[in-house]
Amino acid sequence: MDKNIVWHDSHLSKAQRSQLKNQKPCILWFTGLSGSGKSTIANALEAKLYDSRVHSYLLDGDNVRHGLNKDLGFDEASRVENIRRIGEVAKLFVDSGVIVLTAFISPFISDREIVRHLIEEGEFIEVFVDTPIAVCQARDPKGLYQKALSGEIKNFTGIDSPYEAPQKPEIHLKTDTITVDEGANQIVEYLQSKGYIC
């Protein structure tokens, strides 16, 4: 890093702005599968939390791919550094004292504890959406999948590159055997069990 370039200090700091918000933040970071239902099960919860005055945002991998990481493909080294760039930003949203959503395959345990150790202890909870890869398929919203067993998409996630599922998530969705609702409120239930929320 340039030696000119100097950390500049905030007169407030993350207490303060969590107490404003009367909540604690961290990162839900969802990881799974393409289809396993990552960005639905994080949208009917940040609705959910919108609902209970709880200050959240949600990053969405797709959307990130339409501005910050526009600039990425998908080989890689550029999936690694797609990671990377989310976990900058949604350290920021954590010392803004907001809980964010992060929905991204995020197929690589190295880049998820990467993320992990970018903030404080208890701040990053690993959100496991698992869901067989025959249901992925079978539900495809995107037509990817079938796109990549045409061979028209190279080094697409559970095709042909790998994806590696977390060893000990905080929380793991079994999204072939619950409804998107059911999925939301469990997460909601350990956010009020651990205090982050009331």
Ligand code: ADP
Given for the second form:
Amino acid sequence: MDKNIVWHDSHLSKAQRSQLKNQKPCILWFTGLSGSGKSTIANALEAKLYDSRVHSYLLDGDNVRHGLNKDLGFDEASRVENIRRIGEVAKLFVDSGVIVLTAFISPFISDREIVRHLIEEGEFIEVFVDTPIAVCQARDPKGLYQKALSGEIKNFTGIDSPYEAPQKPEIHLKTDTITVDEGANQIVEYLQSKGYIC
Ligand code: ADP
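Next block: the form predicted in complex with the ligand, after the form predicted on its own:
Now the complete complex, all chains and molecules, led by this one.
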């Protein structure tokens, strides 16, 4: 890093910005296979949070790849960089007092741990959207498994690239046994019980 670039401290603190919003900021880091339900549950949760006047922002995998990360591919180095940048952006949102939802496959434990350690203790909430691959393949909402199985897409998580499941996620959703609404409610209850929201 250029030694002439120094971090500029703001006059306002994260605590003050959070207090104004009456919430404790954090990152809800959704991880799971493609088609597991990350975006669907994150969107349902955002709607619930909005109704409760909670300030949140959803960073969605596909959307970020259209802009911020459009120069990145899907090889291992690019995936690591993809997650690193998202982590840094999410950290800025946390600093602004917002509850950030991220919906990325984020298949590697080490990458998720990098983000966990970017921010303060208790600010990283790992949400494991745990759906058997057979169910994800049957859903195949974007037709990606079909393309991966035919070889049209390479390095596809769960097919020819590994997915490392969280070992101790803060929240564990088994979407083959609960509805989208139940999944979103489970997260709201967690946030309330830990004092992130009222
Ligand atoms: P991801 O973001 O993990 O790639 P999506 O949310 O885009 O997955 O797709 C998940 C699909 O599974 C959606 O079509 C959704 O309607 C469907 N689905 C069915 N049951 C559930 C459930 N219980 N939780 C989440 N998604 C579900």
